[in-house]
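Read the single chain below, which is given as structure tokens and is the form predicted on its own.
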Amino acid sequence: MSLLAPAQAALRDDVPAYTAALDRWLAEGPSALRAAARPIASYERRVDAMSELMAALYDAGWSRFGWPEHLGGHGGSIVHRGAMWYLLARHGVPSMAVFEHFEVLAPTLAALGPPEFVAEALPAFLRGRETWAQGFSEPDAGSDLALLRTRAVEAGDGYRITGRKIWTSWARYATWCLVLARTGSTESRHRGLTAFAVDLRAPGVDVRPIIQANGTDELAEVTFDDVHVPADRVVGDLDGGWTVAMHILSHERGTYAWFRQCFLYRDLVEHVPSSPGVGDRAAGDALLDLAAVSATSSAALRLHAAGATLGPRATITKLLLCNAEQSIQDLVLAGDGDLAAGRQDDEVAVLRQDYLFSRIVTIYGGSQQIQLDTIAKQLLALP
């Protein structure tokens, strides 16, 4: 089914109507939805299944709501996208997989990227044909991005990028990487950074997957050896990479929590209530942790829908999400000893992967200590 123009206009202006229509479509059980909803231990096959689901959502028009029409969308706001992922979780999809970056990077590309490039790249992203990675952290520059050393040097019709990124999420599966590189001096710190959209298929790019403790290859080390990037692939302004980074982090640490909590709620209601090893008090505490995330992240969605950004307030939502993620996964483990040792079917394997991943959430995307420091200095104005 593909939506006709009158239906597009009506659903663009009415989020509850959009939600109800999409819910009916998903209830019909599209084959791509059924495939993506199955537990899949292999991360590569999980990515393939989610890519097929994204293609089905795009072809039917649903995933195009919430994105500007001049970039291939149907209009509307981030609230449409929040409703879409909410419903996908309710209809059995276990996670966003590589498309977490859909809601971390795509809003920044739409707002600050070169319009002609984004008009081509965004539909490919929406269709699941091309995915993106985020090239921020380096071996000597993790939570403090102002220390990064990957350098971009102007060269004729573009730039040459040389350097190394580490812990680059989904680079193993990505077509593009939003790379933060230094165009100013090291002493200029955050004022001398620029963001680039880099084709990971370009000569000089080397992607080496990193196998995590949970067995997935979500992370990677990416080396750029004199990689040519055309001048029209600069995202934001030259030397304006810090603004781009803050826009991204507003989503990564703020609105992303809404999308993630949809799937955490599914984990909670599916795996905890029937577990004899879980007490009512612990389950109630976990539910309250998740409610805090839901409240703050839904407020973040509305703020972004109104054209604002969260700024340092996103750190509060990030901390709440980390707490909820770990408390819920602790309950899942307490209710099923097979996660620690036992049979190896796909369902148990995925639950085990999720539990082990929850151990690192206080580090990735900015460590818990950095988040607390941000709150202390930028929100509370403490010395």
The other form holds:
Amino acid sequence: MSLLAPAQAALRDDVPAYTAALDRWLAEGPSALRAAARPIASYERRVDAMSELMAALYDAGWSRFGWPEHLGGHGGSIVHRGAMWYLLARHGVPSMAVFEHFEVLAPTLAALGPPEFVAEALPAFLRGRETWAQGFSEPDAGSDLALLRTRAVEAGDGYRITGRKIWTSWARYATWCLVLARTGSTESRHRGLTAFAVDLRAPGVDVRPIIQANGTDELAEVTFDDVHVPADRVVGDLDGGWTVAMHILSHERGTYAWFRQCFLYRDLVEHVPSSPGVGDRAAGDALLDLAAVSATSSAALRLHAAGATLGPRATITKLLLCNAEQSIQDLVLAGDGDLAAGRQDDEVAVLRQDYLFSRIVTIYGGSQQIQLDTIAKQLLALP
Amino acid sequence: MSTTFADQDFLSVSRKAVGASTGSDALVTLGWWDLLGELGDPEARAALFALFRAEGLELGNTCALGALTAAPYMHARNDNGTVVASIGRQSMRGGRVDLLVGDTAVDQILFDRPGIGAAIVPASEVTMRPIDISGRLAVHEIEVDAARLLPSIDEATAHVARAKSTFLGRLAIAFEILGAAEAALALAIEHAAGRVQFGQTIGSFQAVRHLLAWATTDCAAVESVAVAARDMYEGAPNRFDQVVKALAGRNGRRASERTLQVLGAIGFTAELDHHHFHSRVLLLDTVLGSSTELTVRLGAWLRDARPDPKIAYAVLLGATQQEDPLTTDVDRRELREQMR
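Next up, the form predicted together with the partner chain. The previous block was the form predicted on its own.
Whole complex next, starting from this chain.
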């Protein structure tokens, strides 16, 4: 099914109508949806299934809403994207897999990336053909990102990047990496950084997947050895990398919560213990936690749709998301002994991966302690 | 993040009025009574509920809660006058107790008896016994001759009004708890920025900073769901008033406890207002369903019905959406079976 232009304009201007139309399309049960909704223990096969679904959504036009036309979209706002993922969760898709990153990186690429490059890269990302990784953290620069040492030096028609990135999510699956590198002196801290779109297929790039405690290999260590990057792959301004990083963090800590919470309702409702007891209190509490995430993150989407960013208030949404995710996964673990015992079954394997992952939601995207300090400093003006 | 500049204006005007007056005078100053007739208008609702947040912040004492919860019945009866609703609660020691919350300078009091109907009794005919607790909120246990409780609003009419009244009352209380918790937080932040120990302000210690950051997060969560409920109003999803009230009670208590810990011993004395804010939170948590009671009830609902709570969809689009546009019904169990 492809959309005719008048229908496209109507859905662009009316999110509830878009939602209702997409809901009907999904209810017909496209094969890519059925495949992605099945529990798949292998992370690699799960990424493949999600890529197929993303390609189907793109071909049918649905995922192009929420992106500007000059970047291959159908127009509309981030609220369209929020509605799309809500519906995918409602129709059984268990998680975004590699496409979580899409909603973290793509808004920044669209806002600050070189337009001609992004006009090709964004649709390729959206169809699941060429996905992206985010190269921020380094072995010696974690919470204190401004310490990073990966260096970009001007050389002829571009730059040459040398350094080491770690905890680079989905690098093993990605074609591109948004690398934050130093273009100024080490003392320049956050002022001397620049963001580059780096082709991970380029000579000098080495990606080493890291096997995580939950058995998946989302994370990786990436080494750049004198890697050539053309001049037109600078995202944002030269020495303006911190602005790019802050834009990403507004999404990674703020709007991202919306996309993730869509999937948590199902986990909650399906895993409430079936007999009355203390589980009722725990389930009720988890629902309260989740409602707070829905309310704060939907407000974040509307704010972004209106052209604003969250700034330090994104940290609050992030803290609430962590609370909700952990209280729901606590409930899942308490109600299903197979998780801890590791019964060999695809559904159990996925539940176990998700439970273990929920223990580090307070670490990625800025540790919980850093988030709390950001609130104290930037919102409460404490010394 | 969910409030607008208009919200901030309504709040500051309300705070000024509540802080400067005694009893229910602020309601007249603000033109608040007129807003009761305009609940269908989003802006009027924003102004109307800002009053409750201001009451929490300024330890106000108007009769607004009773007036708001009486409004759905009075509309049904097309009546006028200063009528406030009493709020019933079950005491472990005294069975059903009727409470009058706030200023007592009112003309008539509404008593709603589920299953029977509602009666309106002149205030002069009830006995009021003041409750003596912190919080600077007048609370009276009221008694009335059983013969006076013959319903003048029949059960069928009262039943409809009751649901709406409960929704409005829970939302108003959530805003008032939010205000009280925010005021307790402001006290603690001020203390942390000024109090010096070990040669530095205690606000520079991470343990203290984190307590205050969590209290800020507790408040932000309440604000976001209360504002969402206010904006969605009649389009709010099933049981959302329970979610809002339970979250307000739970987080209001958490924020009070965290801020007390930051204040140290001085926070536990009559010399600082913290105990007023804390007591007000505790009191408001017990009326119209406590957080404990509502949380357990919500959990039991999830267990029994395994519903799609539809909260996410409603808060994303609810403010502009009158009815559920999702025509397809996704049966989760069937879906799971298909996937196997």
